[in-house]
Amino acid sequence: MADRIGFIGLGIMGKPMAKNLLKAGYSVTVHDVVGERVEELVLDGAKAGQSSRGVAQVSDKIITMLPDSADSERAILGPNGVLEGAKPGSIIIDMSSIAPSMSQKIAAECSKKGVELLDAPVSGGEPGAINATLAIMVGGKQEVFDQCSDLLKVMGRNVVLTGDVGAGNITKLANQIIVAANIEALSEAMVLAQKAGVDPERVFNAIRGGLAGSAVMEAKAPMMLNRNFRAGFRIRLHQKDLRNVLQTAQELNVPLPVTALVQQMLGSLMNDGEGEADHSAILHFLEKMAHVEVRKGG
């Protein structure tokens, strides 16, 4: 518990995730560019750092979570930045998504001057960075990961080193083209029994414990029959994820039709004014297209 932790980036999941350690008894430094929610942590007993450099001066673990790999490249690798203020043998622990290349090319520049890096990103969402359940995917070296374990267990209850740096990214990856696709395809679901007349909410009760029965059904499915779509995880955010998808199969030549139509729906919802909605208002992309309303009641 002697290490010192940094924290950059406190947004919807950054913030809960941050107050887990203080919990847990960390000496946390916390630095966002919204102010207000540096001054929160305080309250919860963090230290205060002025920017991304300051903050990796003070701490031995420096952890971001940011919404995008330009997002990550400026606060570890930009002018004031973690790697100016990180010493040799400190430990850069990137929880943000973002695109396996920007993770490699970050941790190669760490490498210079002895800095380790781990990319390890999450999932589970607002709720699981509340209750401490998500599961992070990391990729790195071994013996990094392993300094760095009873941390991330603080903060997820599902830990796993999936290969070297970028391994966690691509992990990633291949988790959200199955929550993406399984959102539509509920989606698509719902809306066949709302335009056929049966009520959606018994649908949902008959198939949730069978063999389509799944982790984002029972998130998601109350959800779409409460009309609820604050956000738990944007739908920018998960097309910027389906974005990084689609770069990296360009990249390896791998063809992925279905995750290609969903980043679309994702896209025209955007433009539709949607993208701070939860992504489950996929659902109003379908909606739209059969004319109907998903509702409790049929």
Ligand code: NAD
The other form holds:
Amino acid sequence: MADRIGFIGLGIMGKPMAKNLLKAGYSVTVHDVVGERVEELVLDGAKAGQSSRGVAQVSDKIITMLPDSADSERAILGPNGVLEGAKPGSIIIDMSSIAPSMSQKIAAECSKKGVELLDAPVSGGEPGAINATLAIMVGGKQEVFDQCSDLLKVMGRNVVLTGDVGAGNITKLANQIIVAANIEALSEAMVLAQKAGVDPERVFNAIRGGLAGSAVMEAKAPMMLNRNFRAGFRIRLHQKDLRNVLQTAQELNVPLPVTALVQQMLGSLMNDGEGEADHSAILHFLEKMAHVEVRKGG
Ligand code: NAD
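Please show me the structure of the same protein in the form predicted together with ligand NAD, now that we have looked at it in the form predicted alone.
Next comes the full complex, and the chain you just saw is listed first.
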């Protein structure tokens, strides 16, 4: 508990995660490129860091929660970044969903300065971040994980070390394949029911308790039926995750045909201006092809 925590990246996920650390009594110094996000956390008791470097200078463990590989690389290794300020013996926990190869590259640079890194991406979305029920999948050394597991358990319910650095993000990519394919399949099912004149809400109620039921269906079918596509998890971030999946799969010679297809759908939705919508808006791609709109009541 005596650890001083740094937190960089106060977006949809980072803000509630940092708030949970403050509620648990940790001393937290925060930074975001958007100043208002820092000010909100300061009202909740955080200290403001002037830069990623500044946060690292006053912290023993530094958490980053940023959009993509290039953002983690810049914030940790770049000028005025975490590594410039971090002391030997400190630990960086990068909770962003990024390419596993980037986690390994960042860890290698950190180890030259005696700084340890865990990659620890999460699943569970904004509600999981608010309610501290995230699934946290971690890559890194066992002894470093052991020093951080109490801290991670303040933000998540299921905290699992899956292997060396990079394994956390491999696990997250596996998760994102399953979520994307599920939302796409759910969208196809909803569009078919609608076009057949069968109320999609009744279809949902009939099948949710059977084999087709899933956490994805429970979260996303109500959003589709209520025509509520407020993110949640943005189309552009899921497109980014599937891009990282396909890049990693290519390096390993693993064909992933369904993932590639859904990634193209997400790209098309971004061209339609839907990058900021929730990923349940994959439904729009299927609706457009079928010339139908899914609605409660059929
Ligand atoms: P977001 O875009 O809402 O937040 C990212 C934050 O990082 C923003 O506040 C941005 O200003 C800040 N930022 C970017 N570059 C920075 C830098 N160099 N220095 C300081 N701050 C910087 O994204 P999010 O939804 O919170 O997602 C964060 C990560 O978590 C992503 O990798 C995403 O894929 C993953 N994730 C998101 C969800 C979700 O439901 N939103 C769920 C699981 C995982």
